[in-house]
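Take a look at this single chain in structure tokens; it is the form predicted on its own.
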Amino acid sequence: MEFNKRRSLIALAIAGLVGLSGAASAQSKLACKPGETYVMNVMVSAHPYWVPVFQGFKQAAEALGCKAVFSGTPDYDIAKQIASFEQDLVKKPAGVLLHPMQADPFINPINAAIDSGIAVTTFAADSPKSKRTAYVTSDNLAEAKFAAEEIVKKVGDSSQYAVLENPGQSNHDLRVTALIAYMDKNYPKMKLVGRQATNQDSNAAYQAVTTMLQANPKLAALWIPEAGSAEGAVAAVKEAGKKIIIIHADVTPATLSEIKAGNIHMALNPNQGVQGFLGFMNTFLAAHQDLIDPFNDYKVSRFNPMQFPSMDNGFAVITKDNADSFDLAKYMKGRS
């Protein structure tokens, strides 16, 4: 099941805006200057939700003339990453596609490129009050939506759950806030009986699910927003031989055997080959603004009149029936 396919024909709309703009400059073209490259900057870099998301970076790139480089760093380390990200504004890109760690550490980052040239986009994770010319991501409010109604559908609606959360990134917060928020206005009988930070950490969510389990014997479903601590809490929850229903964001290797093994309920998957092909078309119009000729002051304001302040890649339901279709190798195959 996917929702709001509708939402990948932008990069349609966004071709034919171009088209349609050929009055603002006759020189220009929709194609990269030789050696134009685009560099998308990540943290925990070897997170496999990226590998999708950079073969879209990279089929946009390929298609336009461009050159397209990976970059970022290892760690969950806010420092190391603005570190990451300068280093790869040294090098003079045309744009970057960005996901912020966090939203505030990166406004003045994010400006200085800005103010030095080099086009930003960020994907999946914001940084709003900077001057980053367009964001890309899954409709977090509706995937909470969506987690809150399955729950409810297989729980009933007098029932326990919990939350695991990763405060600080702008889109795994409001995945775990706006559930919280759907379910308390919606469904008042519900409780909240666990709401642990893990972190992203497979270790932290196994001791904190362990723990809730313990005072919860009752506890019925776990909402999870990303997959590194889907993989801590479902192993916490076979351990304890429970059956509760466990629903996260995104998704691994790891947790998508879960899946397949009747052990995770379902996955909401942000489309990532979307989100990357949408992210590099946003990038490069930002820095081919000549191409866009809006019907706005942009010339009087002075800002790059690309801008998109959210646009949203759609997200897809992974369940046991179509798990095979996710799987990261088979995706790879003949990819490099």
Second form
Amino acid sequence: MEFNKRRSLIALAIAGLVGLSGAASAQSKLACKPGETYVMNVMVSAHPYWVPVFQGFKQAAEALGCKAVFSGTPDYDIAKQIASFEQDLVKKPAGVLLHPMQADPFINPINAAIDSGIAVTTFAADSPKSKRTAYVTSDNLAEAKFAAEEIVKKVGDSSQYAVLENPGQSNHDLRVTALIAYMDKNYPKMKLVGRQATNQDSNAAYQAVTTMLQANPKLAALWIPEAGSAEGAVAAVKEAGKKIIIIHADVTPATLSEIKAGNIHMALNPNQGVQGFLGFMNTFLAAHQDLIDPFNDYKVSRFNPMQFPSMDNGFAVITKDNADSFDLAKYMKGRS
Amino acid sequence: MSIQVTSPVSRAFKARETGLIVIIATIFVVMSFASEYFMTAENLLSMVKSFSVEAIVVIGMTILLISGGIDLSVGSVTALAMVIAGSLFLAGLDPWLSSLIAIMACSGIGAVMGLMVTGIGLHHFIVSLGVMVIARGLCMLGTGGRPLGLFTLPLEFKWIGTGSIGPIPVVIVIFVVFVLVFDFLLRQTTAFRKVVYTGSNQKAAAYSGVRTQKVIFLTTMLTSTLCGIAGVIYMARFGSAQPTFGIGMELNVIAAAVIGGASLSGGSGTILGAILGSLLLAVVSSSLTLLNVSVYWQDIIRGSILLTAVTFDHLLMKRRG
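Output the form predicted in complex with the partner chain next; the form predicted on its own has already been displayed.
Next comes the full complex, and the chain you just saw is listed first.
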């Protein structure tokens, strides 16, 4: 099931039109020069979330004859991610699609990269005060609203719910705060009985939910802004033998199995492949800013005209019925 | 009875630093052929910059290891310094004064740890483990778990983290000054030689008149103070204070010190060696990135280097009896 489809299509259409208009005026520029390289830089690089994103990135790169490199740090460590980003810049890529672990620490590194002629765009998390030219993400507010409505549909509008959170990561924060605000405004009888920071750690989530269930026997629903914590939460719910509606964002192979088994109600998953594809296109366009001559002041004000301040890649709703289509192992068969 | 006289040249060949320099030089030669980007000024500066602030903590850890102690709280205390200084700045205090207070708070934490080790007789390992958890908790409490945005820090303060003197980043200049000063102190001053005596044989040192408890107290406090200084520089560099900063830093820092020749049982180690240990890890990491080797290999190789260094150290100790 697709949501925000219209906005995603608009974004795609913009990317396509920009490409086509460039094709009409300067076709040779729509492809990479030999060796032209684009890097996708992330933190916690072992996370399965990046795999389909990089596939989208790589497929777009291959279509334009460019080279795609996956990079970053395996750790959840800002200093290490910045070091890996700066190391990427040494190789003089044409552009970097970046998932900045935190916004402000990346302002200077991103600006330095852009000043040195390397295009930088962001995805899934942003550094809005930097000079990055584009940001691709799913609409976290729409996800939160969808989750809230689904919870109310399943447990009624006067039940207890709880949230797990990962403070500090902007998209995760937004998913949590938006859902709480939406509930408060539209369903004031819905009672928030637990709010625990589990920071994507399945063990911390297991412990938190175990305690929540002890303290709130009438707990009916859980909203979790990422998949790592959902793995621990579902284990705690199963052990307690409770029937709790669990909805989480993103998906991992483990949570997918739990969705198939009916232990997790659903996952709201950003369209990762589209995110990677749009991320690449944005970065490519920023690196090829002379493809178009738009009607604005970019020449005198000296900014990159390929600006896409916020692009929505949409999200998919994963349930027991369509879970097979989100099997990463199946998807990756025959791909590298 | 025979007396073994060793020349400076023979001593140099036996020193751990020489071995590290040879390994690093070999990697440099190989990498200069393997990647056109390796020997560029940009890459060399980026490499040194990547560990230069952490190296300040490495200096403290090395001195503490030499004295026979260890500190697992360095990452949390560094983060706490960022959080304290950042919170005070956001509350309206001058950033320099905020930083000074944060560094003093870290010294206070070191003093408490030192007192628990020397006064109560607890082991450094368990005391610092407890402080690691408490300091992290304080970071979370002080920030609500969210990073403090400090983009409004004045430029002259940010300069210590992001500025340059000519082509050289200020963080590298600070790092070099710290290395030179502490290397000199450890090699040339009586006060710091007492650290080595204490770590080699605490009882013997005490019989020789060294106030070993005071030495342990001061080295513990010094390590936390250096964490405070590093935290403030990190804050200036990133323009934010992150409660989750430095998780796992203790492992990097201890690894660098041990690779550089600091013994976990105390009594040996040098600042130069520890910095070479940090440099080796950074060079390996940079080389693998430039060669587009999977990021996961970096941890495997880093761990292997550490195990090799510890094994080498152990065999050397056994041979020396």
